[in-house]
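Take a look at this one chain, the form predicted alone, written out in structure tokens.
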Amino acid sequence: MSPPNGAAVRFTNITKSFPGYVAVQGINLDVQAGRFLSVVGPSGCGKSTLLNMAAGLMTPTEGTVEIFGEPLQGINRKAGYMFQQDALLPWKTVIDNILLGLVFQGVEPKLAEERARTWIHRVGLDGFADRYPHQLSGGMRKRVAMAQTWIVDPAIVFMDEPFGALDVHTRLRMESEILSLWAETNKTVMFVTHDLEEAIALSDEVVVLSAGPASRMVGRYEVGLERPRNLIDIKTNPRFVEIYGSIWRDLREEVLKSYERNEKA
């Protein structure tokens, strides 16, 4: 499905307050159609709550979100979101955990099978549509959660820190099939993340958020590395070192903060 010119995610003027605290204050960002944007912070900047506000999770107390220029109102339904714990049913099977969202959409019961046998094939889980989630490794878990995902079609992808448990190998394998997931299917993809390097690796745009409370975005950055990636040497390219580097900058400044109001706390 190609996307729509434009937003895909609009903030506009966006304040989240809880009682005593204010998460995020201020923050204006356009996430175009089909690009893939990631966005880091110090911990406890917000990340999550900006998502989650994406997602129709959570409510502005002040501001506007809108998807595709349209006031998001309730749950965002043209949106899949995969979490940092995955989400599957541990009763259900690899296959019945894939295709759960095409059974709420209403989908016949024959095609929803198909199409989900044609993603378990995607995910490189051939062999194990008849397993239970506790008898998969952690990132064969993932790969059900990224079909799961997928598999009902969203427009836009959100994406909580979702490697962040994996080892370092199976991390990379993760990243490299998300990439060529979304090269595959141009969804627009707003991906959290603590790791500047995977935000780095992935994406065509690196958004920084400040050391909350109150937190705001500091900077922005164009990363222009050319696709596809081998994320296996990309740390090597001149390119990577250099945006590494320049949002390193903004980036150290709020982690230091951040440590200092953890210290005085």
Second form
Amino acid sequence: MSPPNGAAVRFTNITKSFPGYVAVQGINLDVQAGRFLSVVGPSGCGKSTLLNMAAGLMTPTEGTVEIFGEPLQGINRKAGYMFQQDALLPWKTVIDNILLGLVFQGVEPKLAEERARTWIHRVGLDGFADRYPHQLSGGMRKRVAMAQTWIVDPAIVFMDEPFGALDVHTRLRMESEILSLWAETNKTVMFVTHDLEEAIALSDEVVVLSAGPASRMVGRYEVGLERPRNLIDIKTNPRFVEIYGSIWRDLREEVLKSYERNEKA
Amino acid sequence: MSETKKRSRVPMAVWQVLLGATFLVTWQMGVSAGVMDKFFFSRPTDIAARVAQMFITGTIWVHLATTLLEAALSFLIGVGAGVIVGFVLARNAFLAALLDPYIRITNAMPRVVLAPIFLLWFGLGIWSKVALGVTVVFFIVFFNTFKGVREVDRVVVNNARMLGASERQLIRHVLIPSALTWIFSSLHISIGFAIIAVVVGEYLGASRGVGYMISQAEGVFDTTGVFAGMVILAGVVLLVGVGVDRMERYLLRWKPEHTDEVKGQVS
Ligand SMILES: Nc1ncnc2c1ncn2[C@@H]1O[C@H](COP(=O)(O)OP(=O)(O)O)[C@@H](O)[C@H]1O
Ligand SMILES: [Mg+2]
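Same protein, the form predicted in complex with its partner chain this time rather than the form predicted alone?
Below is the whole assembly, all chains and molecules, this chain first.
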């Protein structure tokens, strides 16, 4: 019954209700340290809610969240979070946004700026340090958000549909960048997406949620594709096709259910 | 697009000058021709001469300095208190709910009726005027700060918290910058109102200041003097407004098109 040690995030019997609406119900899930795990499910099933509870931004109605074996209280200090919406501070330049986490930690300004510069270079934003977010493209803003989250070196990174709004090209590049960033570290990543292909291409493990209300975990799948992965060709890999087929059989029903519910509503 | 803007901007300035000139010339000729009574309307040339004379002889400075000092004090105290109280109430739902009816009642009171009581409390010197100015500025700034802090983007706040912001850092890096847009829209209005309030205060009882000057001129039926005071006041408000615009443009330089948004909120 009790999952193996070494869970970076562990949800036990998690239920979250909003007034008049049960978002997720009875979720048991552990995210093993150092792994890349994706959560997929139809829109509105409670994926963001799940991340928010793991981040300590929301408290579960029932159940507990543990971070590296400790019950979570308040904000999750071990985690970084790339939000689904634009979350950069619009009044700060690219560099000031990136070094924000360091400022909060009290890192000396000179040092913080130096480190931010290396991150600007890393995410390919040389020459844009002094721009404001509204002067950047959507893809560039996501790069800033990425650097902002990773610069403080959190042990766990939550990402909520980070590339949903990007065009296919930019998206593929950002996905590759995330994978190479992650490969350099031993971070635990919990990645949320409604795109099953993206989930399989990036992850070690994929978790499927059912359509809301009262969304549950439908299944959990080991991806088992070797790394490093070439995201351009991965979709034709036979193992990819096979796992995609088996997950889609489960997810399909959930998507259909959520269509039906939406039509009734 | 920018071409049509340029082409239409030059003629518009010409039209605007023309309109003003027509107004002044009509006024001047109306009085000279005897259609308008010089006693009640004075004449633009006389008013201009009086303004010039006031600056040349230097009689205006003591009044102007007094009025500006009172306005500046009302403004600083009013803005400081408005921002602080706005912040505290925006961050404390209980206090905000508790004080809500009293704030509404106080704000509903016409400020001018407070002038006599302030004169009694603080005397004829500058502080009775400052007190009046503060009551005007405070509420404008308070309401805008409250709103600005309340309407800060939740996601940006959450992002800062995940990055490790303490409550203080959150205020400094997120809440204040976010509220600045609203605060600035209130500064434009409150500077004008601060000057109006102190001038009204001076008018009702003082020994110097532009309002006092106007009331003195009125007392001897010196219409030209009254108009001269009005012109000087309008000039001061305009100049100060330009200063605030500059500061706003600098502090809100991160906003895409901040000027439109801010100027639209006159309430
Ligand atoms: N703060 C909230 N108040 C009320 N309902 C909410 C709130 N946050 C989310 N919900 C509801 O919970 C459900 C799950 O939301 P969410 O986690 O954002 O879904 P997903 O990220 O999977 O698209 C949705 O039906 C949404 O309307
Ligand atoms: Mg979501």
